[in-house]
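The data below hold one chain only, encoded as structure tokens and taken in the form predicted in complex with a further copy of the same chain.
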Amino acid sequence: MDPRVRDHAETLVDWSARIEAGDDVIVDVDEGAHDLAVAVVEALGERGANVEVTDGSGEITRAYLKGRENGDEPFEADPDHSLALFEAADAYLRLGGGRNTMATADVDPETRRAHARSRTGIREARMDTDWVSTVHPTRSLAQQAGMSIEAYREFVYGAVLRDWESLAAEMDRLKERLDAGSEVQIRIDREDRPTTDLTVGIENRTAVNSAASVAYDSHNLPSGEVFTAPATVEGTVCFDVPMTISGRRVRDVRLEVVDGEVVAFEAATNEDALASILETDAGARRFGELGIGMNRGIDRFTDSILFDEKMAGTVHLALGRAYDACLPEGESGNDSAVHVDLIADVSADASIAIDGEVIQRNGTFRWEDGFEG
């Protein structure tokens, strides 16, 4: 076995989930990701926490749902036997990876979403323990990032194999300077693309040190962003990284935003896709979530969320749904049943400012060797 597996395995289980002996672990585990559950596994037998293992399968769950469309049975509310299991769980390891990253594409949406109705016990229940998502790497998610297996290898090891330590103190500099500030000014200015400028207020807004452990309310693996919840949002902006949404590519989304709601919208390719997105309910028009890649491991678009957004020289926002985390006690931020991430690329012709001091410019933080004021 690669010794990166086991490496990954240990960072997972040691860093980001902190399993300690006597913990009552969920491991679900996709179709291509046996090897790193073989490791994962291991690693938690030796730490003394206690396993039970479910098959998180693209295949098996389209066939349980392609099961249901051609029975007639509605699905039942949060079933016994799921329930009871993630509310006696401690902690929750996804590790996806695939053998095809469209092995559900042929389900009916609707199905898709009654079944995700009614399973909302059950993800409170799950969102409750010490949840952690990583991916192993397949040949599947290679070819949806366009590279070889090994490339893609190195790609992910890359950016799962962190300091994290030491990413976690950098990134406490950009969080209290969120936290101390109350507008973030995002400009962008290509000659090929619409001109971005962008206000976003965070007043009484904590930001969130994503880095990739639940000891810092960060639930993936690889992470390396910093984000708060928007409290206003006012200006025009262009998000250039491409995005897969509801299985469709899409590109150059441009937005109009007028107090928080977007008024206007474009894409150049599967606008419908985005529309559908915004019509969702009065949320998805309004924004839950401004982040800031911090991970320089990253160094490609994979079309995979788990790594873009994370990627060093990106901000994105979210429509959506917010992350109480960011919010003031007792305050309860954006809501919505989306939460859709727009990634744009500020490595270069950009700058990310706070309360009109430049914090990055061009990708390169205030604090780092060659920023230029």
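So the form predicted in complex with a further copy of the same chain is up there; where is the form predicted on its own?
Chain alone follows, minus partners and molecules.
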């Protein structure tokens, strides 16, 4: 076994999930993540945790959803046996790495939406745990990224095996500015695409320093972003980083936003996949997250949201559900059965400002060498 697999597992268990003796842990394993699962459950055993392993295969999910399409029974809301598993858990570790990244591409969109809506309580119970999602480098993910498996392994471990304490300290500089701010202005003006001119209200929000650990209210490994929950959104935005949504590649998304709601949209490819997301429920047309990438160990786009949204020189907004960690106590944020991130490259001809002060220009932060004021 590649020794970096064990390093990955130890980072996940110790830094990210902060597992302690006696913790009840669900390990959800994709079919290509076997080696990582072995290393993770060994580490969990050494730390005295209690482990329940489940199969998170995309192909199994497809089989179930296609089976439901062929039947007449509606989805049961939050089946008791599934809900009980998550309600009893202290932590949930998702180990991604399927054999086919497009396994569910031919599932009917309405089936997807109905299934998502039926699991609202389960989703909430899962998010009440110390949950962390990561991926094992597989050939399918390497192929999706357009890389050899050897190069993809180097890429993944370069993003995952970071000095997270040092990166957390750097990201805290951005968190402090967002916490003190009222508005974020995002401007991208390039000749080859529509202009982005978006204003996001963030007053009374708390930004999350997403340093790949539940101790920072961060739930992805790798991570390396600072994110918050928009209070208001107004303007137009073009997301130029291709993303696979519901098993379909979507490119060059343009959204027009009025009073926080998407009122017009278009995409260069698979626009209907975007439309399907927006039709999920009322909250799917509103934004639950604004995030700014800061992980310079991620140096290319790979069509994986786990990596692409953390890449330094990007900004992303998510349609749908907001995270409670960003909201004042007692306030409910945007609610939806979906949370779909869309990414824009801000490494050139772009600026991000907080209350009129530019804090990043062309991918370089104000406190970094090379910043142009």
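If you're wondering where the values come from, they're calculated on a predicted model, not measured in any experiment. Residue numbers count along the first chain shown, from 1. C-alpha atoms forming the largest set that superposes within 1.5 Å between two forms make up the rigid core.
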| property | result |
| --- | --- |
| Residue 235 C-alpha moves between these two forms by 2 Å or more, core aligned | no |
| Core-aligned C-alpha movement of residue 299 between these two forms reaching 2 Å | no |
| Yes/no, residue 127 Cα shift of 2 Å or more between these two forms with rigid core fixed | yes |
